[in-house]
Amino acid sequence: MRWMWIDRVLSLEPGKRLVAVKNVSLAEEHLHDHFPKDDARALAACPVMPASLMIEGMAQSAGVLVGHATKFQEKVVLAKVSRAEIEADPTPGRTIRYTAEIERMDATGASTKGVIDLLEPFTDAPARTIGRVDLMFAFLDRNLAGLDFPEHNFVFGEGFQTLLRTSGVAEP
């Protein structure tokens, strides 16, 4: 996967729960498109982390949790976003915390529930819940169409292996 929307895994309870963080930085190009300065309306720039990328960050967090539970033997793909409620737009300097929990898992896939919290680094401010994202994942090789896919695990490639290793997560 080319784009990583989580920076570090803070904790992992195999088969149960994963907590990851994303530090929002002004150096990220995508922030500048949400929302640029508008001279015609006299609005200053307001760079924010788009909700769609926070949903993707939760999908990556929950996907790692599901993949780890299967010892990364399955090709885990996002099948459905069952719920996505985002209540705030994180700005640069904030940290997003993703908490993903497996709700159900069987031979064909898994469903997860997730909470997105906004943290104010270097302050005593408590975390504030800004979103809830529930997802369903499918195991690609167990598809009903009987299609064959390449043997390499294209979702959990080098980038995610590096993320897990630098976060101190042991391989299953």
Contents of the next structure:
Amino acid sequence: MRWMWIDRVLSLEPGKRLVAVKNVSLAEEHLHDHFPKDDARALAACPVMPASLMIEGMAQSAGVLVGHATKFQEKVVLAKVSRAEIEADPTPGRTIRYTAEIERMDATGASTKGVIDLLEPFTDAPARTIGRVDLMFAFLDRNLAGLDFPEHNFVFGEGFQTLLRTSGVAEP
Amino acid sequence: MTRDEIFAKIKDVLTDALGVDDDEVTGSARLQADLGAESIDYLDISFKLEQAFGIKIGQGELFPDGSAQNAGFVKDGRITPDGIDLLKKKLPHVDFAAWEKDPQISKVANLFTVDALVNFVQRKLAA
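Swap state to the form predicted together with its partner chain from the form predicted on its own:
Everything in the complex follows now, all chains and molecules, and the chain you saw is the first one.
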């Protein structure tokens, strides 16, 4: 399966908004390298979810939203990170919630706005907003005319299909 | 809205979309060569102009949709007179005067300056 940085789609308002979650687990190998113990600087290990992968999580959330709005007919690719502000490091055992909204969309692409919240399952702590990520997506076949891409939609492959099915999202 | 007011709003759009400084956005600044715009930025700029001015921009209305740059209108790397006529018709907000003396297709991007955007919005708001 292709790398997936969201675990479940919680809700989808077609063409408008998608909410997805990602559970951060100490079993994920990348956390062991981000950041490992540093003896030279006497720093203890500090496993946190990398901000770059939170941008990818938002890109997948917003990408599914935009793809769904085109009935998955377009090859929706991330073209620009217009804004990315992330102000906290999610640690294992917490949940990241991505809320993506379509801001503008036309025949060649879309822009989205996104909010990242941090949730603390099984505690009374309220969810808090820890970031904002705004993105631009291009529809590959509309923007690189003359270049040949495979007929099938390789962007929304098996991984995304499984995610949508296990999240109970109906096909557009 | 006056031309200065339009220019001020466009300056905001461009500093936001392209991450450039205020003082880089002059009337004659070229979006690609001077302000570093890449292909997706043109879509971003269109979206942001729509939002900033409450207008709707059709495909090929602000930036060329490629019809004048197709093989039929290109000879020896230059756009033919028919192709130039088509461009002028489709893009009345653009100043072609300097470029059309040597209408190289590779230099079409230089036509898109901040002033061209201001002209476009001014025409659009007046329509």
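Positions refer to the first chain, counted from 1. Because the structure is a prediction, the values reported are computed rather than measured. By rigid core we mean the largest C-alpha set that fits within 1.5 Å across both forms.
Visitor: When the rigid core is used for the superposition, does A42 move between the two forms (threshold: C-alpha shift of 2 Å or more)?
Guide: For A42, whose C-alpha is compared between the two forms after core superposition, the shift is 2 Å or more.
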